[in-house]
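Let's start with one chain on its own, the form predicted alone, as C-alpha cells.
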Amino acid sequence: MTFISIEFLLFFAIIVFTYYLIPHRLRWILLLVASYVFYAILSIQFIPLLLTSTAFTYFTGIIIEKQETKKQKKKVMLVGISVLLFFLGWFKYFNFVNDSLRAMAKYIDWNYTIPYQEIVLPLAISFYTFQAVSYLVDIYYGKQKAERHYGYFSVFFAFFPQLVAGPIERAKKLLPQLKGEHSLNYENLNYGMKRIAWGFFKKTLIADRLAPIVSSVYDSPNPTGSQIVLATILFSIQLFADFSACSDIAIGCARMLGINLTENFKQPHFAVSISDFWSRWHITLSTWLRDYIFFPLCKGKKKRSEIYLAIVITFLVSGIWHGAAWTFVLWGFIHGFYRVFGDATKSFRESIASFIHLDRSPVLHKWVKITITFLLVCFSRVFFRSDTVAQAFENAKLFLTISSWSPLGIVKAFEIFPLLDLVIFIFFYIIVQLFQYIERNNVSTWKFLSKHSIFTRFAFYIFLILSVLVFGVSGNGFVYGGF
C-alpha cells in the first residue's frame, strides 16, 4: 500500500473519517495505530526495529534533561546518537563499508575473510533517524523539553504521511501541532485534497512516465552521448516531479487532519546557484544538515579554509545519507565543490558578468544563471543515478563530451520516447510548467484559481483527476523511500 495506490485512499478516508468522530484525547491512539498498521503494510519485519528506535530515543531524551551539568548532558546525548546511528550504519552501511575493505584488501593483497551480509534496509530509516538525532540535540541545547508522554512521541516519530520519505520535521514544530485539537475544518479538507491530487498528478504523470525512458538508457550497455544528455536532463525532471509529489501528498494528507508539515520544495530548478538550489530542494533535510553538521563544524572557525572544509563535509554526509555507494558519496563531494568554487569565485563571475555587460540586463541575467546552475545539477546528478563509479565516471564523459549536444543528436535521442508517450509528457509537463509560472507571480495557484469561477475551479479539479486516472502510470514507489 503505497501513496499512489486505491488501498492508501481507502485508508486514508477511513482514518480522516474517524480523526473527527472520535473525541481528542483519543486522537493520538488513532494515529499511533495508523501509523504502525501503514509501516507493517509496507515493511512489518522492520516493526521491532521502529519500536526499540522510538523507545530508545524517548527514554534517552528524558536522561538528557535530568543531567545536572552540560558535560553529563552531552555525554548522554553522544551515546544516544551513536546508538541510534550505530542502528543506521548496520543497516545501511555495514556491506559498503565491508565491500570498500575487500577490495582495497584484494589491491594491496592482504587476506580479508569478512563475508557479505544479507542485510535488508529498513524502510524510512535514514529519514527517522535523523528525526530522532534533532530531538536529542535540541533537547541538550535546551531548545526542546523532553517529552514526557509516550503516546505522542511515538505519533512523532512514525507519523505516517511523513514517516516514509519526509519532510524531516522538528519536534518543536510536529508534537505541540499532534496535541492540539483540531476541529473539522473545510479548508484544510479542501486544501489537503487538491495537495494529493496534484501528488498524484506530478508522480504518475510525469515522474513514473519518464521513469523506464530514464532506465532504458541508463541500463544501456551503450548508450550515445546525446542520449545520456536527455536521459539526465529527463532524469532531474523525473527525481522533482516524484520527490515533490511524495511531500505533496504528505503535506496534504496531514493538512487534512490539521497539521501543517514543512514545505521540502521551491521550484529548485529555478535556482540562480548551487547555495540557492539548495534552499529550495529538500528543504528539511538541507537545514537539517545545516543545523546538525555545518554550524557545529564551524564553530569557532574563522578561517574561510576551514568554513570550505565544513561545507565539503556537510555535502560528503548528505551524499552518504542518500546512499551506501560511492556514487553517492562523490555526487556529495561534487555539490560541496560547486558550493566552495561558487563562494570562491563570485567576486570574479559578477566582474565577469559585468564586463561583458550582462549585468545590464537583469532578466538575461537572471535565465542564464538559472541554466548554468541547472546544467551543473543536472551533470552531479549523472552520478547519483549510475550504479557505478566506472558508469558514472564514463557517463560523465558522454554528458561533457561537445558533440553529445548537437542539436540533431538530441533530437536524434528523443527515439527513445514512443512518440504517444512523448506527446503525453510534453503535455502534462506543460501543464506543470504553467502551474509553476502562476506561483512565481501569485504565490499559490490553489488561491490564484480560488478567484476564478467555481466552474473555472471544478474544471481544473475533474481535468487533474481524469488525467490521472486515463493517462497515469504507476512505477514501483518512490525514489527516495528507498533512503
Contents of the next structure:
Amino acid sequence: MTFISIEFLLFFAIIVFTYYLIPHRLRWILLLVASYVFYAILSIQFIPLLLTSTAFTYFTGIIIEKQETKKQKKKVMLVGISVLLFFLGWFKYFNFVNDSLRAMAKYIDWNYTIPYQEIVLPLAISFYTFQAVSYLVDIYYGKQKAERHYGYFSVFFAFFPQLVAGPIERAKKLLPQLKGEHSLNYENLNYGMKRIAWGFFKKTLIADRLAPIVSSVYDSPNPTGSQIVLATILFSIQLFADFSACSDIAIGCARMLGINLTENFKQPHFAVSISDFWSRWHITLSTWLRDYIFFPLCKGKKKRSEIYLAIVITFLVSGIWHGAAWTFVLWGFIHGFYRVFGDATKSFRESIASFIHLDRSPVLHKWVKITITFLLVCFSRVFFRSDTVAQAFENAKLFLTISSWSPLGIVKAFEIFPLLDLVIFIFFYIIVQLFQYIERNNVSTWKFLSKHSIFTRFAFYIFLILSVLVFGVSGNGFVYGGF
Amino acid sequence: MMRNIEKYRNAFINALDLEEDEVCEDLALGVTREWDSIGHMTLISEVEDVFDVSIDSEWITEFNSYQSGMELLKRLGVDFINE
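Same protein, different state: after the form predicted alone, show the form predicted in complex with its partner chain.
Now the full complex is given, and it begins with the chain already shown.
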C-alpha cells in the first residue's frame, strides 16, 4: 500500500473518520496502530527494528535527561547516537563498505574473504534515524524535554504520513501537535484534501510518466549525448515532481488530522544559486544537516578555508545519506564543490556580470542565474541517477560534450518520447508551471482559486481528479522512499 | 579595558574584514557582500571567542543582524549597558 493507491485513500479515510469520532485521549492509540499497520503492510519484517529503535531512543532520551553533569549527558547521547547509526550502518552501508574493501583488496592484492551479504534496507530507516538523532541531541542541549508518554513518543517516531520519506520533523514541533486536541476543522480537511490531490497529480502525471522515459535512456547501453542531456533534465523534473508529491501527500494527510508538517520544497528549480537551491530543496534534510553536522563542524572555525572543508564534509554526509554508493558520494562532493567554488568566485562572477552589463537588467540577470543553477543541478544528477561510477563518468562526459547540446540533436532526442506521452507530459507540465507561477508571486494557488467562483474552483478540482484517473500512471513508489 | 560594545564591533571588523566605518546598526546578514552565510560562521566563532559564550544552532540562525546579535548576547549574559 503506497500513498498512490485506492487502498491508501480508503485506509486514510477510515483513519480520519475514526480520529474525529473518538475522544482525544484515545487518538494517539489510533495514530500508533495506523502507523504500525501502514509500516507493516509495506515492510512487515522490519517492524521489530522500528519498535526496537523507538524503545531505545525513548529510554536513551530519559537517561540523557537524568544525568547530572554535561559530560555524562554527552556520553549517553553519543552512545545513543552510535547505536542508532550502527543500525543504519549495518543495514544501509554494510555492503557498500564490504564491496569497497573487496575492490581495494583486489587492487592491492590482499586476501579479503568476507562475501557479499543479502541485506535488505529497512523502509524509512534513514528518515527515522535522523529524526531520532535530532531528538537525542536536542535533549542533550536542553532544547527538548525527554518525552515520558511512550505512546505519544512512538507516534512521533513512526507517524505514518511522514514516516516513509519525510518531512524530517523535530520533536519540538511534532510532539506538541500530536498531544494537542484537534477538533474537526473544515479548513484543515479542505486544504489537506487539495494537497493530497495535488500530490497525486504531480506523481501520476509528471513523475511516473517521466520515469520510464528517463530509464529508457539511463538503462540503454549506448545512449547519445543529446539523449543523456534530455533524460537528465527530465530526471530533474521527475525527481522534483516525485519527491514534492510525496511531501504534498504527507503534509495534506497530516493537515487533515490537524497537524502542520514542515514544508519541504520552495520551487527549487527557480533557485538563483546553489546555496539558494539547498534552501528550497528537501528543506527539512538541509536544515537537519545544517544544525547537526555543519554548525558543529564550524564551531571555533574562523578561517574561510575551514568553513569550506565543513561545507564539503556536510555535503558528503548528505550524499551518503541518500544512498550507499559512490555515485551518491560523488553527487554530494559535486554539490560541496559547487558551494565552495561559488563562494570563492563570487567577486569574480559579479565583476563579469558588471563588465558585460548583465547587472543592468536584473530580470535577465536573475534568469541567467536560474538557468545556470538548474544546469549545474542537472549535471550533479547524472551521478545521482547513474547506477555505477563508471556509467556516471561516461554519462557526465556525454552531458558535458558540446555537440550533445546541439538543438537538432536535442530535438531528435525527443524520439525517446512516444508522441502521445509527449503531448500529455507537456500539457500537464504547463499546468504545474502555471501553479508555480502563481505561487512565485507570493500567492498560494489555493487561496488564488478561493477568490474565484465556486464553479471555477470545482471545475479545477474535477479537472485534477479526472486527469489523475484518466491519464495518471502509477509506478513503483517514490524515489526517496528507497532511501 | 575595552568595553563590550567595542569588542562586539571589533568582532565584525575582524571576522568579516570590514572597515570601522562599515560597522553600523543597520548591518544585517546578506545585506553586505562580506556578511554572507560563510562569513556568518566566522563571525559566530569570533563572537563566541570574544565573549566566551556558546551560541547554539537555533541562535545561529536568529543572529541575522547587528541588533539581533546584541539582543542574543544580552540573553547570554553580556552586558552592553552597565559595564
